[in-house]
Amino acid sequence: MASQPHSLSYVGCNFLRQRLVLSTLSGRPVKIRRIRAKDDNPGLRDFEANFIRLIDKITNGSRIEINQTGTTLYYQPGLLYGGSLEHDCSPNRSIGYYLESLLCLAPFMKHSLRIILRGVTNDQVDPSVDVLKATALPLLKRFGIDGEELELKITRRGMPPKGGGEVIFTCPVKKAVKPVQFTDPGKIKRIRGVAYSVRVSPQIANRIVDSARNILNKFLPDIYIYTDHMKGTSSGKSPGFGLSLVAETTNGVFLSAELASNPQGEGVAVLPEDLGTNCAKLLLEEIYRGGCVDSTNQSLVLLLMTLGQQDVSKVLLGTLSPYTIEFLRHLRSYFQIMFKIEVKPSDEERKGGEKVLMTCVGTGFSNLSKTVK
């Protein structure tokens, strides 16, 4: 598979973030060919070029070839820099697909990152802004990353296909992450939730929250879903509504589902009504699959166990989704790093899905670019 020692070589446009992320944080070069290249229009998309882009940004001496018809891509990774920065984002993705990597990156930056996005803050495609803030911030602190500094902030939603969403991000950078033991995922005790309606009437967010409450008041009595209706300068360039559900735990396990209406101009016009129910239902379902870590940052969980310190890290997940599957595979190719796979079988009828326990020993990662004090 590799056509040296330390480069790896990949065919197609796949997993092109995983495999950029994890060279720059192994060090290993990547080759990709072969991008789209039966295809009537080849090459990188725009926002695969925005998203290298941002990498070359927040590294230093990162080496970028792509050839002429973009279809080649070689990448040697340089130190992750960070500091602080402005990006704008490509609005065919949202925000939540350059902050996933960003997770990944920014805690092994050698000065702590601080980086304004601007693009689409909530689509139907990537995880939004609002479940990435509720879900991915808290698992970081699991993992030692943690401060006042750890901070994602939302000034402007943007919805497709024009974007003119804002967030700021900011993530101290640390020297080690810390192992976890983290197998019981505790009962669902409340669910919050964000209904958030731009260029459209404020009511819409009042009719997502009553649908959505008519399915979960069955579940549990604990529920609060905030109306955030954006107004003016803030509410971005184009109009639309939707709503993100989180779920927590007695043991600080957050559980995320979400639902965007269509985009201005596509599809066919959806309900506030129909978006809240079937979000609730979404989210049930996601409890069912349980685990705890929700499967938008399966992928995130996975690669902090295998940079924690040499020590053993346990992890209980729902059924893993492809991206997981994959990514399992590229950390072996570039961590050299096999984790034990346990299914654990649901026994009783109240526990949802089966189980699946993930235990590694870290590879004892070091932050070598952070600056010594």
Second form
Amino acid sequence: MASQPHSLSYVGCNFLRQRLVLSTLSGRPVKIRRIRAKDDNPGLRDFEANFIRLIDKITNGSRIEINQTGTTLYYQPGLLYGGSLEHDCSPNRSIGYYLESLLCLAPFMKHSLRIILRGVTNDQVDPSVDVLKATALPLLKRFGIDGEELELKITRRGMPPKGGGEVIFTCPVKKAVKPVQFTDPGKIKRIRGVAYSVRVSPQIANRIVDSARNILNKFLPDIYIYTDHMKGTSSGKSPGFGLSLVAETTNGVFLSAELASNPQGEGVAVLPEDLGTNCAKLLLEEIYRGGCVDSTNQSLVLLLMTLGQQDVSKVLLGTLSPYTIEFLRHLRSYFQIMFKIEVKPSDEERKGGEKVLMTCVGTGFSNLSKTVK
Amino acid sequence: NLESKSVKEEDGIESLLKEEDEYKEAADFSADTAGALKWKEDLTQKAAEAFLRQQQSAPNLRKLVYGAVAEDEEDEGEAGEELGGLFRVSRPDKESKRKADALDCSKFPVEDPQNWDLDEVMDSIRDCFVTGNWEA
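Next up, the form predicted together with the partner chain. The previous block was the form predicted alone.
Okay, now the whole complex, with that chain kicking things off.
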């Protein structure tokens, strides 16, 4: 193609997902060099190769070239195709790793996406499916990506190292994304949570709930933590337990925190009471950071603002995470969008830390793959 | 880029110093006329601190995000390595290299958790809840 845009070049394996996702959306090819070049075991890991396969699955006409050692990757994006798919995720990363990118891409497919993902549903590294369900989906709705189709169903739970979990993610297709003005987080009116346990005593979930409530009840009476004990085939292949908590405000902001037990055979056993207490404290930290968007979803909201109609979007965020900062740089290189970043010092004493007001004008991105009806 | 940054910083400090001089005169004047008004003494200091604080937080976040271009800095680094022959400049920041191959994860871990058992710490987020104070 003569009009092929100039490709971008990066070094190292970090932020691989951002780079491939933005490349797919913007249509700019990307080259990533020196992936773990100095490592004893150089090149792409199996979970990254698995991610690239997933990208290949949801697009049509992508060109992917990887050199023999796997240290260089060239990706020329095709069209986002979507449709009804299945994917076995690598058990080395949780489904959340893959799902985060799918959340960015799904609204811009040709056919609405319905995908069954199998693998690890909850681990200690990535955002779990529970958290993404509770925080990312409401965020998509705010940008006008809604409807009955927007759903994330957890049919089986799977803990590391072996996984065996399964989720079904469906997302409708939208032609354009609405701009948002999202600057008042409101006040937290309730806290919900899920304490899950698989292949261990169901009593563990109750112990987690009690200890987490002990802390959170000092702030709010309206707390309900569901216990989710899955049995038989829906409990995956490895034992484990954990807790995810979500605070909901009067203005529909969702802030989350989560913890999971150590994978079988790694580290010392975690007491359910400690896990509950620590997770509750993590939620308080997240509330202290505050903002209108959970820290794990900062990049998702910034992406949707960038892709919005040509109008001003504003969002109040808590402290920017390193991942988000890198994402902002990537947005600049792929979409030539720079955000206006204003630090709002906490004027009132009792409302947590500094907030950051992010403002931008959308690029007026419209979904070219979607057929006009 | 680094140079311009340091120059800017110097500028900032210089302007700060200038202000301080002006204030000193005023302070001397007041010391001559009236009795020692203690609270006035560190006004300059306070103003300077407030000024610095603002300088640090507001534009620097933008600089932090957009200032340093992480894209393909590596080429320069490699050129530098070959220059020395015997000696190798290992400065091309190890940190960014480590970052380049770090774990790709969107979670934002809490680095130094606060002690949430203390009342003061708990009070710092009290008004984020419906149970806290509602301003008009």
